[in-house]
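To begin, one chain is listed below as structure tokens, in the form predicted alone.
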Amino acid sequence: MSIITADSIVKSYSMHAENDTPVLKGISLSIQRGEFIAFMGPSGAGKSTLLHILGLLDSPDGGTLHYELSGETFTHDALKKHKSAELRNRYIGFIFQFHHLLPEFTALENIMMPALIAGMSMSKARSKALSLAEKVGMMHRCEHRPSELSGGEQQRIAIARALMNDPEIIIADEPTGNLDSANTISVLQLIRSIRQERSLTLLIATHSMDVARMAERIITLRDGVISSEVNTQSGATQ
């Protein structure tokens, strides 16, 4: 069953008053529930833009998106902006290369934030955040602020935050791009184990073939289009 279906997605950005720069040029793909997909390609190929659109952080200029979430069907072009934000908060967790932790809050408070935005009580959010901190091996750092954490520790907190609302989809944009090799392996193992445990749909943009090989499908973008797809389970290439 498809959790996301994208049909002919196009996106351009205005770099100058008179010229639009096309970034995505008709992307169509179907993402199955529980699937792990890695998006590869050179810088500027459109990987991050596509993930942001699939994750409801951005809107396409054309094409359609269909979501099947908790038994309900949503069509992106029919969603109002506030509804997109609500769906994003409820169903999608994000992990970014540079963490985007809020510097004025502790690690635990950062983990709690999505649940508080969704209306969960402070006591329940704290209890759940503590459980997630333990899950990612960060109980001993809960009261530290992001500036007091290493890159690997910050990313573990970001992973816990992404899981706070029990999302159906995790979107990770270069989640290991800012980490050394030891932390890269550690964070990847953590993401993979949590994904398998929770049967999450996982979409990762990466430049690393080591990261991509962990996925079930590798989709390569080039110049705003899908240039190839590889099923890593069967070895089949499209």
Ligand SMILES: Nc1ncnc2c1ncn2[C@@H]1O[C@H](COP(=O)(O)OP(=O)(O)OP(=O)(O)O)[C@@H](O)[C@H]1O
Second form
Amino acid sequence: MSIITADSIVKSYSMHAENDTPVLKGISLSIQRGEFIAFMGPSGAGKSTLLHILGLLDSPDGGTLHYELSGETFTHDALKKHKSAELRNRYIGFIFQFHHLLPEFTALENIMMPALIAGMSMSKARSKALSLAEKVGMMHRCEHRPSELSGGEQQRIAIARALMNDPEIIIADEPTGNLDSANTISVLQLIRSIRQERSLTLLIATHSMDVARMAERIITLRDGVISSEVNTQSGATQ
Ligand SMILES: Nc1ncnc2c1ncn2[C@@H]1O[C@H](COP(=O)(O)OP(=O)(O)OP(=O)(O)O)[C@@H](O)[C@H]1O
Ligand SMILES: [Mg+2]
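I've shown you the form predicted alone. Could you give me the structure of the form predicted together with this ligand?
Complete assembly follows, chain above in first position.
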């Protein structure tokens, strides 16, 4: 069953009023529930733009997006912005290359944030955040501010934060792009174990073949279109 179906997604950025730059030029894909997909391709190919659109952080200029989340079907259109924000917060967790933790809050408060935004009580959010901090091996750093944590530790906190609302989909944009090789491996192992445990749908943009190899499908974007798709399980190429 598809959790996301994208049909002919197009997106341009207008740098000058008369001159739109097309970034996505008609992307169609169907993402199965529980699937792990890696998006690859050169810098500027449109990976982040596509992940932002699939994650309801941004709207396409054309094409359709269809979601099946917790039995609810939802077709994205620009008129339903409010609904998109609600679905995004409820069902989608994000992990970015530069973690985007809030500097003035502690690690634990950062983990709690999505649940507080969704209306969970402070005490419930706190106990859930503590159990996630334990899961990502960060119990001992809960009261630290992000600036007092290493890059790998910050990314672990960002992963815990992404899990706070029990998302069905995790979108990770170069989650290890800023880490050294030891931290890359441990963060990847963490993402992999969480995914297996929770049967999440996982969409990762990456420049690393080591990361992509862990995925079931590798979709390569080039100049705003899908230039190839490889099913890593069967080795089939399209
Ligand atoms: N907010 C924006 N305004 C204008 N142009 C943008 C904006 N965001 C992205 N672009 C342009 O869109 C194109 C695709 O960018 P995108 O960030 O999706 O690429 P990417 O594949 O993620 O690249 P990278 O591997 O470097 O992260 C680039 O040419 C970029 O300059
Ligand atoms: Mg990018």
